[in-house]
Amino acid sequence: MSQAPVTRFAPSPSGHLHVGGARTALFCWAYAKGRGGKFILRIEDTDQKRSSGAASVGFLKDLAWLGIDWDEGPEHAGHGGGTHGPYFQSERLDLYNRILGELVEAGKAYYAFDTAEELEARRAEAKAAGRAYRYDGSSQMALPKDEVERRLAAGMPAVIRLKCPPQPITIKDEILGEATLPAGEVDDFVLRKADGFPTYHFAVVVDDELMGVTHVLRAQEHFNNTTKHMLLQDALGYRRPTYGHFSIITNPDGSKMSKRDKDKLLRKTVVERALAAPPAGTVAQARWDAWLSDKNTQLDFEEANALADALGIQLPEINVDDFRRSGYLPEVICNFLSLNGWSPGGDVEKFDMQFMKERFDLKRVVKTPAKFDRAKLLNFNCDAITGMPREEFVGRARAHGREFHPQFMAKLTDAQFELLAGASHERSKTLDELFRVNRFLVTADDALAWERTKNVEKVMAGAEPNGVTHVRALASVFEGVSDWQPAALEAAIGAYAASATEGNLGKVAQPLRVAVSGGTVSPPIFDTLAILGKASTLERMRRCLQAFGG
């Protein structure tokens, strides 16, 4: 092997990138390019009924916006190419037939032509026996040549399965230590499926082999088969990698982190409001009852945002793409998720990329699962977005709202908007959280509603001077401001604030938030105000005041 290590992550293109496959991805880069290697992005797309080519973009989006650049894959955004092309596994079939032919030619592997109800009684006779169920080929290979060229000529459906030696394997991992499966464990697996497919298990050592990935890093779930995989090394004559298996993340509850928790938050508030129908611009009705009707069907990624957003509700992050829509910062993502299974020591918690490809080695990656602390990740990203400089969170703010809420920045000038990114950066956990709780400032003015909660009540209604008589005797002096600037609104407010309420800042302030905003939260209210503008300002003053009796 070559002493500088070469690396791979080859998702299969499903959908968005889940963030336990970028942990993955991101210790095989780091590893490698921290070591003056490779690190090789190749997508296993031999899956026809989970595989599609806008997965496969999106994979490569989700990569490329963390910062894991590739050496060799497919080429995105400036990254990929290479000479161990193609990267994509559907388009390698002709090189994987041609091995394949070498193997059955070899003795090495066969055709087998069991039909699917065939084998599914052979499992059931032998789960009524009380045995385990293992293939037995042996029928299979007893056929002569000319009856399996005969059956093929004829379009018989047919796989090709590994002949399997009847000898202990076993597996030396860097991370979980030593294991040994005893012999016969192993079926005579299959290499290529009846659609004309290779399977995972084969595509995946001949790519390893032909890319030169001198260690193969991987979820934990792929363990077991690495026995299949080293057997069909041994078959080819091809070298053994090092292996290395990672723990799963889980939820802080233990429960695996699936796209079925967006599902069931969905699910659990539609029946709380008992809606009947879907929210108008959401989901088809038709769709929206086969979802209903049946807890195994999902809402696709579009349906499921929509329908969140109509309801006002936050769904779990589970994929990349999901903590990108939140406002997350990609840096952060990587320094959190880098913790989820290892650790620099020395305490260290706030890290960079550069430090992550200099620190990371498999000796400090833990065996057992990584829960995968929400409040913690909030926590880093608030950090990192009050930490930036004031320039920078405002334009990387601009950039989200341009991605993710154009309607938002459209109604917007850039000024009005600098305005609102400054007065929302010390209070910002996320990019994303400058929209969310700022909807007020571009909502129609006669759409406006209020909040009648008892903080609301609280603020405006009460002994005179109550809020109805600030926001009454305030709309008066607005009328007189000519300079719509904050420092000229302060001085305004400061004014009467003087005269009615001692100086009392607050019992002037929140009764105007109210009236402007609908409810008690918004930015520094005199930046508020400069953003609405005058007009806006006073026309949602006069509505306040009908709608509270004033």
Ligand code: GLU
Given for the second form:
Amino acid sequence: MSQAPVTRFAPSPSGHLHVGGARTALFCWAYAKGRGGKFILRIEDTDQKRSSGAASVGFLKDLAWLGIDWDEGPEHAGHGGGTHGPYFQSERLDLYNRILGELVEAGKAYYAFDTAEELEARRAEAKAAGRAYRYDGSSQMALPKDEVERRLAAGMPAVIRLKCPPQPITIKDEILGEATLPAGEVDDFVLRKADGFPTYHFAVVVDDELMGVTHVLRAQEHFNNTTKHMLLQDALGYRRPTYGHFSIITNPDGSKMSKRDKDKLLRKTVVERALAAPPAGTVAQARWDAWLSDKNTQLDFEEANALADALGIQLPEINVDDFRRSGYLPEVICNFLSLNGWSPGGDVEKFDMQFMKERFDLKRVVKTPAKFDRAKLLNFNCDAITGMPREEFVGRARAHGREFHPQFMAKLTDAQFELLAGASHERSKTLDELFRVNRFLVTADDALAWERTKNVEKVMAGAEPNGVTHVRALASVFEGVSDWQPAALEAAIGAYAASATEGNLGKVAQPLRVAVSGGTVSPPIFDTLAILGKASTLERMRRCLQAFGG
Ligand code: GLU
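Requested next: the structure of the form predicted together with this ligand (the form predicted on its own having been shown above).
Time for the whole complex; same chain goes first.
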């Protein structure tokens, strides 16, 4: 009987979890969990310049939110633990050093003292002679042992390199197929850097072996690294795991999905609107100037979000956390992501994690890049939201609001929020939408301003009786409404419409909507008025009449 698979997701925490990484994690998870195996999470934080503790925690949070639970790995919110830790590579240095020592002792790896200048000179020399550069370690390997020790004791910077035997190497990849690299193509690569930290190549091979990983499933960018890993496995006497490399996820135009996409949209909007100064409370003036004068500078996460908010635009989501903020459901993200590069067949598109792990198979993973279709994702999300029970939507929207719109939430009572969420349920594509389109609800009455668009003018002005007429008349009707609830409001407005507009409710509802919201979009009007309350409604109507000269 073959052993249950052990897979791992091994992110380098240099930022937020990218959707591409999330899909790799999802596929690794599904492969193992659907076969009674184990899924390990390991944090590859040996690149001191690029790693950060906060980013690691962000990764854990993102994975947990998606419902990708790891059997072993860093502990977080009930996930993780395990006997193969620590799961942060930066905490495994002693182990790496011990194994490196053994490798050097066995003559399979060696210290190299070449300086950066020497290496550069040799590279330049090869280039000038029209030769491909290959590292030549013969002078370093020839150093007598006591000389090596003397140099190390003197604190001379040194790396450790693997002696790579000149032999062809064949990679068997479950997704991409077989490829053979001719002999002599792999240089004696570095296993430990001069700063004492292992390279990615060394740590990944050691950890996959020691953690019992049977299937290395990862992004295609690592395909070429595999030959190095195989040579190292041979030198260490390790097993060969099964390999599979996933193609990348791109924008529909084939470009890389990167956080630059956000920056590009912000710049474009700022230029189009000819904004000379940053909107208040978004980006400091000095940062703004530096940003606009240099295309390579990017705003940080908070700045970009604040600016997008002030500009009223939505940035393209790239990282898992972006999608969460935008109000996508984790189960929809997982479903949709899995279709980027895989399909269960039989035209099935909507499914849950249980189905996913039962059906996921490397044979149906495609080799070509997957194009990320945002419109389709939004449709999936909309279907999931409108298909869920009302109470569930209210609960999830409330949790989203508490996290991302605390000021909005603070201005509404529970009952008001319930009314709003209930009224928004059927028209919501995301959990975030109701907060964005209903800002007028939490605007102070005396700060509400009216859009003077053609649509608004059409609703309010024109031959009498016009919008202004109806708002004025309804203001007195409302004075007499004591039970300020949707049903009583519907009765009062219905009675007014019956006499004033031959029962045409739209003719009355739209001016009312403009009066209390400032624009032409709101939840159903009776709910909107009930949420606002009587005092606010009347005050807004009064100010509206003033604004429109009524
Ligand atoms: N740490 C690597 C990365 O984030 C992945 C390594 C691997 O899966 O082998 O790209």
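Positions refer to the first chain, counted from 1. Take the two forms, find the largest set of C-alpha atoms that superpose within 1.5 Å, and that set is the rigid core. A quick note: this is a predicted structure, and the numbers were derived from the prediction, not measured.
Taking 2 Å as the criterion, Asp294 counts as shifted between these two forms: its C-alpha moves by at least this amount when the rigid core is aligned. Taking 2 Å as the criterion, Ala475 does not count as shifted between these two forms: its C-alpha moves by less than this amount when the rigid core is aligned. Core-superposed comparison between these two forms: CA of Thr386 displaced by less than 2 Å.
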